[in-house]
Amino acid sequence: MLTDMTGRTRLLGIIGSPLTHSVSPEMQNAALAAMGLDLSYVPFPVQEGCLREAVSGLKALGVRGVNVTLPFKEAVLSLADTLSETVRKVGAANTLTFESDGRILAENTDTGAFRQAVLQTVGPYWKGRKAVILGAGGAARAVLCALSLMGLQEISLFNRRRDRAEKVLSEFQPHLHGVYCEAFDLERGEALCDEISKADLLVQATSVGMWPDADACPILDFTCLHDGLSVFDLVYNPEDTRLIKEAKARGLSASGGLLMLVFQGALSLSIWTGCNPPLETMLDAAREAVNRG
């Protein structure tokens, strides 16, 4: 059991704003009644602004730990004792653990349980082939880095400001061996269209498509979707995206990053506990919250 000094439930959340759309509670909290633990998780909106002042207080208050969601998965880097070796390339970090001596470790779950998710819904062989990713938060420098461990050949990445796609880039080129990457203005559709009608995988890594705002895409040239590209939207709330429906309308495969959450938070669990979570109990729970509403 995993209790404070008086015996009490410890405390595991996440952080982020807005929280409305989370389902990680629902699905962490069924996790660990399964797993017969101490431990309760909650949600822990915290304003912009206000990030130091809320990590502070989460350490003083003995939370195990805490995911990290927008928008502070990079900002909260600086407010960590230590940095993963993922952390450190991917330059974003989604778990947090308040140790007892008063350090705070920073992990990327996200990485890892991209690339699992990737390999069983969508496919498994990416070496040598073409992506196009959308985004350039913390999210898609995951994704980013997943990506080039997978033997991929050349990368698009688009965001809303190029600049910021083109300082990504340059900070993973150390990591990006063989890869041929170039940076695109999301608002640019005719270059967009263009590099999807050329690619092998499509990643959504924005939030765009997020409840409440299910009916938004990035894309809005469907055109683009053709034969034999891979389809995967990092949201999960709806399961299924606008981005999702239109693609399985035209036979792709396709899917909602629904298991992503799964084994990003399964990976945070077992920092956290130091046991396997059970990934059914987990799915079923995400599932039944997200289509709940």
Ligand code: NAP
The other form holds:
Amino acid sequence: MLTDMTGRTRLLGIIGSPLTHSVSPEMQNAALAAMGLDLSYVPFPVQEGCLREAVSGLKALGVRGVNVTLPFKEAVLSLADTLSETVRKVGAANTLTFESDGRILAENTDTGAFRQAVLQTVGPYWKGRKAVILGAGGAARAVLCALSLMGLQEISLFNRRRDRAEKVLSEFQPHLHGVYCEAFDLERGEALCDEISKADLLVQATSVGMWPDADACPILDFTCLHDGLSVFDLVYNPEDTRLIKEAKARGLSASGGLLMLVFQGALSLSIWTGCNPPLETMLDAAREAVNRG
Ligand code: NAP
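Requested next: the structure of the form predicted together with the named molecule (the form predicted on its own having been shown above).
Time for the whole complex; same chain goes first.
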């Protein structure tokens, strides 16, 4: 049931702090309009320390579901009644659903969205290959989960704080299905270059390069971007980060994170509505919102 007991429009939304950079409201409202559904998607900025009150307020107000972004993707787990298998593996959720019986379900659509976006943009064959992941936050956890399911054989995880990368790998150990993984310090440029030189796929999952710091890049020596390397950057604003521009200039298969954003939003919408969202409409709306700045 998508309208409330009085037949009025029900709400969806996004919780996080800050939300000024989010293009999800534009993207999701464009999809809802095209689907002809009586739902509206609203940004709900939530201050740190107020998450519990905010989630019970959303539930009390009859909100159907929310996306969850920084800094709450891990903290929402303790407020949900049911965690999906992916959420339990990744240790983070980006989608909450408020069921009519009062239960709160937590899902992680970043994992499936990353997989779909990589297969569609930079290539379909990853079994037995080697990847380098930059970052060890919530997004990197979703990437690690997806890559282990995609059959990669070897993964090098680089993070500014190496202990965080080590912690992620030790927590993931039961889910890695025999994938060989090693943690590195992102600031050790020589090791980074060395590992990228041996890799087939480079995934940028830090927040470096995001607007307004669009000139920033976690890689300083671009000579390691060799022929045969595919590059995927989760950052979607700007649509092409400095890393993606450098990779494309060398003729490499490379993509930013805009399509992943669309896929994760569409997967959330289909959980809440039971319908298939219009992906092209969502991509156009997200691109327009990103380029508007
Ligand atoms: P997070 O949990 O806050 O993690 C941030 C990561 O970036 C950490 O690994 C952090 O390293 C690293 N980092 C931050 N500033 C850095 C700097 N100056 N130098 C080096 N490393 C730095 O954030 P997240 O949820 O993982 O998100 C990461 C990025 O992915 C964001 O840009 C987000 O928008 C994007 N994302 C995109 C999608 C999509 O659909 N396209 C989905 C999810 C996320 P430390 O651990 O050392 O602090």
